[in-house]
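In structure tokens, the next block holds one chain alone, the form predicted on its own.
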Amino acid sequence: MWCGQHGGMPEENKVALVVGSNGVIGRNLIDHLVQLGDWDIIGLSRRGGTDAGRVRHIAVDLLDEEDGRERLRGLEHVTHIFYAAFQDRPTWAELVPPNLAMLVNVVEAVEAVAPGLRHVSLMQGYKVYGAHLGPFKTPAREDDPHHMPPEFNVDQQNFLEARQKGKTWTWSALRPSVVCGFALGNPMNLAMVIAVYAAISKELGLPLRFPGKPGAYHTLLEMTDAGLLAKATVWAATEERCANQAFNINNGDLFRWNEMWPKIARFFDLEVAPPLPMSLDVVMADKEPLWNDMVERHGLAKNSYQEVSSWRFGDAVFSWDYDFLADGSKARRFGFHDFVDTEEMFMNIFADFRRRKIIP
């Protein structure tokens, strides 16, 4: 790794950009680049944040691509670009513009003004082989060809080589599953919907039944620590033979829900009942008056029902019924090598949410 010293000499300083500061990603990203304590840190995000230490943050509005040039003018110290942003829309042709052109303007502002660039990691997903289209070739491997577009994670891949070419950063790309950690207000956060819907049906005196599909009770997946995650990422953009390669990055266990589901149940001090598919996104559209209620009654954070609320994604996610998984072995093969156990990582989640007073 290239940390400390280099080749004899004292590395010039690492300087990092963090876009999407405050997803679950870029805000354990922020916080493993704090504790390695040799990286300056800038956080990217429409809301901006609190400036602490050696971090500090810039609210901007990546799709506006002059009022990004204005702001982003100031960063000639940075040396990585850690891309972890994200813009929702409703259909998958729909994402393509919003989250190419969020890339193409930060790559593009900070190129024109940083001499000292040395590389940009993108944040990908299992989307690049089709995952959330349905049943998809498993266990996916970064070589597998890709799927009929539209695809975002593969257009912001094919400008980041294309651009690449014939200058002196480098690209890497990182392909976790579904990412689990600490983080408000965001549109993809399972462990959030697993610990709400828990916290709700005590409240209202229900066991915690799986609301996905039938088959997706029993297919096998695997999840990404958000704090595996942040390690890997950096990881990858400071080691040289991880240059322009793409790996994908899971906690190395596979599970079923039926297995997992009656632990997580036994956390929360519930009891399970049978599965009932229902859409959560629906059932869950009526519960803000109770949330509201139980944050009064818990004395819980005070966070609305929206910033703890990802039900769509839950959703998506409860309706794989088709295995989930991709091949980790690649980042093994270039060195690599840190796992995380799923069961302890939702634990852990969990009792950090209640630390937070999050949840009861």
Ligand SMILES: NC(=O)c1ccc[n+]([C@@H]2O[C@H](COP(=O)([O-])OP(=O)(O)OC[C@H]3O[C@@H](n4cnc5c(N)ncnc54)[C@H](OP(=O)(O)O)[C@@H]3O)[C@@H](O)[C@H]2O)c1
The other form holds:
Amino acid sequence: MWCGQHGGMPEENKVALVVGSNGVIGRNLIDHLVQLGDWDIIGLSRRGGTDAGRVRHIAVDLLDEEDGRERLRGLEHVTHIFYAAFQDRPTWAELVPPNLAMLVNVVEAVEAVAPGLRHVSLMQGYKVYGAHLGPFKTPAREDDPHHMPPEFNVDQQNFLEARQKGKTWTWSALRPSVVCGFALGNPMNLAMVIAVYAAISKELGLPLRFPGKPGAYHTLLEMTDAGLLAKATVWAATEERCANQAFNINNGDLFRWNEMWPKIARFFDLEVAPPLPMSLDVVMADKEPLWNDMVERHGLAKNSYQEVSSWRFGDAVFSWDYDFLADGSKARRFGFHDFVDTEEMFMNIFADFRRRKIIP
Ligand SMILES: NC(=O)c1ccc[n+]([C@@H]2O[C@H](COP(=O)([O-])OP(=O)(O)OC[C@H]3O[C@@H](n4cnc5c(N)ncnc54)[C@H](OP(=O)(O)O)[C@@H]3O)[C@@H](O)[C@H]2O)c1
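Starting from the form predicted on its own shown above, please give the structure in the form predicted together with the named molecule.
Next comes the full complex, this chain leading.
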């Protein structure tokens, strides 16, 4: 039962607006909030979703300022905004205008109608540290100086910092590594890239080859489990001393693909072969008919090839021939001690994809 359907709202009620509710981050955050049991949840995305229990969905295009304002008028009970929306663009510079505009539009619209707003949580990433540009200072720390703009993550935080001054609400920012979990139809989904690439390799009778740059097979990196990130996000949004702070959130262990890849191959019952650099965006472009055939033959859920393809993101991640890690100790010092074993994480996610009949 959603409290917004009733008249008054007791002071302690927590109403989460999860912005980007279909994303790999937003979906898993909603699952966690549901499990916590004491939240009413509103998911916001363009596609919308199916209401269930204490979760309801609204379909809003946040790039349409007028439409957004109109549709967000009914959100007067919102106490926490969890912002995890994302608009993909071909260049880093082009990411800035839409991604800043969406945050500004939703914060301004909700602030205007929700007097009980207590917190705005911002999802960032290692892009704050320039991790996507090339070898960056590792381990990256929250107070490292910013890199040369354009950088939408920094602009978003600057907006929140300025907007929060003199307000009763606070903000927090989460900086995960690559986020792994279940989602469909999103541009950055590494676990899906690996699972579908492995499934298609198997279908073609091929061994599993790491498709990235030669150096990328050997560097140190870390991941962030979407469930762990969800816990950290709610923790930072509700723990008083996290107010107006940013936190790196990662699984807490490091790995190299050269050790992980053979384990992934084993999960899919595949031989592992030496790496061979190739662009997934290029070599997977013609695999749609094969995918459609696999869906039929294996009785898979009817997901389109586009919904399970984030090849461009796979190419980016597998090109990192430099260490890719940030110091996660600030969150621990502030009281968040959860961790996830990354090998277990991958295997659990792949098993989940099988259960959901996304892959054979
Ligand atoms: N994925 C990762 O590995 C990763 C790692 C580190 C940091 N991050 C950061 O985390 C943030 C979220 O990333 P994500 O990967 O979770 O994104 P995502 O999976 O692409 O999800 C984006 C969400 O935003 C919604 N959305 C997009 N445009 C919208 C619009 N105009 N109006 C309303 N909703 C809109 C999408 O739903 P509809 O399509 O239905 O609108 C979707 O729910 C980004 O800032 C990203 O840089 C991601």
